[in-house]
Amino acid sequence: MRIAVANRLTPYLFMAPAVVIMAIALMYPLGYMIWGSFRDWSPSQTIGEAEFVGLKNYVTLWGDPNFWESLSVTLTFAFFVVTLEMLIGVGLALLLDRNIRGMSVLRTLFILPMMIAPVVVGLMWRYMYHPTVGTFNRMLDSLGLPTVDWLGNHALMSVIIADIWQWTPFIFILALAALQSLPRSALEAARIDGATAWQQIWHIKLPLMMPVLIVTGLLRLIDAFKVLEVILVMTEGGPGLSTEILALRISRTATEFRELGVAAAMSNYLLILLLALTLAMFAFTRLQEARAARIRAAVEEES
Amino acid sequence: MSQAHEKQNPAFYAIIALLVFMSVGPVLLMFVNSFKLDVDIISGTTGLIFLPTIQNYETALCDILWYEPEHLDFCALKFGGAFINSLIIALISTLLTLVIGCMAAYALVRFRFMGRDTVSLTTLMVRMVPPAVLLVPVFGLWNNEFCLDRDGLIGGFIRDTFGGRGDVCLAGTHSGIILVYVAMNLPFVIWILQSFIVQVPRSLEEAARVDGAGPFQVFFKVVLPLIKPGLAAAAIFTFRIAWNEYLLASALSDRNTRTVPILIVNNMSEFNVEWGVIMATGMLLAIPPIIFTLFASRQIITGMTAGAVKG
């Protein structure tokens, strides 16, 4: 008897820590910031002593013209990324899903930039944006051309060139495995039949690799919202306002402006954008799961 | 691979040779220059041709060093005792990220229990919160909520023994940092880890079972040791994640508990960016990433793609 009990207890005795720490020290903080989100609320203050003001904050945002530039900015930031890390990438898997030495060398080499701290990216990057002393700016005068003003007047083109560096190979390493695990014999007949490289890619590969794609890219367009330390470092968010992402921006919020109410409001509008994002890639995979079982169960039916 | 490889276009190669470069040139023009003198750096010399001098990191470490470096008349840089602490979060928060981890991905994988569809779905949901949005309460609830009361027993214990104000808060604490790392990597760990467990044998569980184990025991002898690919993937995505770091980081440490990442961050922003210095605390900050990429790439990659292929 006391062993059944025991072994009743003991899915949640394993489940306890992780429930406790995620339950203090992330959704308590969650609920606590939309709380905190209806308050005008300074850092001085505790939250009971911030004034309610009810939907204020989120009115504020929505006429806010800045509120509404640093939103353009992370989609422009986010799609940018995100559809050319795609091409780039998939179109160096597809070219390099070859069988060639010292292939385990080569994809130790690409991972390289996304294991190193987004803070020393933007280091290196803004070194080599440098308008005087910066690699590419010496390279361009060594051969004559006009130099850039990479960080003024290009500053979101350049943020994003420095997060194509660091994420491609993501979705690259990723392509690659997918293409790995595609069926042989489909490819195989496909070369039989004479169909050319072009129509093997474009007509078998590709859509194989769609699944796995869809979900890469989705998780690739998450994680573009997160990024915030290589702009901070790069630009700052300047010129102006021309890169300051979202998540720059709440941060900004916070410590400089000191208007927590607004940046938990701010932090609310992203949340809801993610949430939507998520729940997007979360129906996909149901999708994908659910189609994946009737094809089965049909093949098994014909058999 | 038994099969030969295939001879390629030369044009091939070119073009890998290029990718190479493009990928690892930025982390070795940083390696290069941290060894420069902010005169070689500003002057361009370029190419390969200086007198290579340790003097960037003598000045970043002068905290920590034995010997007084002898261009230095003033320790400004206290890099050491940031690296230390980084080292120290970064370790701690990998290894109970793990455990816990480890152990809910079990029950989840394993057991079918009251609450087991929403836990695992809110885990799932809680992968995207990005770090800025936790910033604010964060600052608030560790500044303000998590903290002994002075008046309050145990802070009042604190303030009668050991004298000071005798209000505790998280904020400033090594341990309020590691809470908040835990916690926000815990989703992505257990959700790498129940692609992992799901292929172990259940067989092998129920052989232990029926040879009188309990449940505890199963786990750490039986499964533990057959998911260690997954183990070593999870632990190096926690600590990238926790080394990092910046921002919650930043938020909640003080002057004694700084991490590297906000020492850098704070030179960068003064206006006469000293550019030696700097290229060798970035240096030190990325050495530890680039040495788990260079001996555990193929689990690096078995993680990623478990967590995307499978998702």
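All values derive from a computational prediction rather than experimental measurement. Just so we're on the same page, rigid core means the largest C-alpha set that superposes within 1.5 Å between forms. Numbering follows the first chain given and starts at 1. First, how it differs from the form predicted alone.
- Core-superposed comparison between the two forms: CA of T278 displaced by 2 Å or more.
- After superposing the rigid core, the Cα of L55 is displaced by less than 2 Å between the two forms.
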Given for the second form:
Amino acid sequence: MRIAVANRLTPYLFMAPAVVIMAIALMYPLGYMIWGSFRDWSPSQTIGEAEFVGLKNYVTLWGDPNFWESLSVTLTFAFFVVTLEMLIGVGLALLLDRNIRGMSVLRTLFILPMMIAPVVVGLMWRYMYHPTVGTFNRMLDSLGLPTVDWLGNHALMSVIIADIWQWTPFIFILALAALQSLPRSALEAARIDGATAWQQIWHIKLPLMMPVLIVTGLLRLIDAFKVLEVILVMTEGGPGLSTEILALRISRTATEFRELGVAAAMSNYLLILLLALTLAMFAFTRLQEARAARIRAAVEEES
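Having seen the form predicted together with the partner chain, could you now give me the structure of the form predicted alone?
Just this one chain is shown here; partners and other molecules are left out.
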């Protein structure tokens, strides 16, 4: 009896040190941020010296139009980058899910943008968008077309394009891996039943891939809310507040405006938003996993 109990507890004992370290590394900064959000805290004070103001920082943000503008820019940016990256990445995976000579080389080329540091990506695209010597305006000028003030009149769109270029390969690689792990029996059964290529994609491939695609989209959504370096290098949040996402607003509030309590409250608002989106995505994942299981069971019965 004691041996059986010891065998059951052994894995937990081995995991305990890592769990304790992770809990401390996660909970201490989180608790520090939550406690700081209830104080009128500046960099010249310790958190204990700061005056306790209750929910004042949260109420202040609720009535701050600049905060709502940054939140709107963040939601717009996240929606477009995740949607377009998912469409392009999954589309490329479906297109290249076949035996193609040199496929390993193509995969390497596709993931190169992911390997570049965000600061370098920001600098690279900033120079390409330059109004006089940038690649895009020089190409337009050579075609006799009017040049465009990319980072002036179309700043948010320009930042979205840069993010899509860098992170679509992430979606492509995971979508391709999901495609190649699909049960071949399901695809063979669909072909035997006379399903067209589009019907196979819509009714077999995408439903079976959906659990992986949802997790992939969630990872990109969380990252889109936290992106900072590329936008900071390309536009510094301008012109005006047109590209100032919430992460950049938090950084400026803490460093330039020296309002650590307000920045902490803003971080908590962002955390709550991400938690809500994550829970919603997990619930949707459960539904899609159940649907995929039904499709697999139906294929097995037919075979």
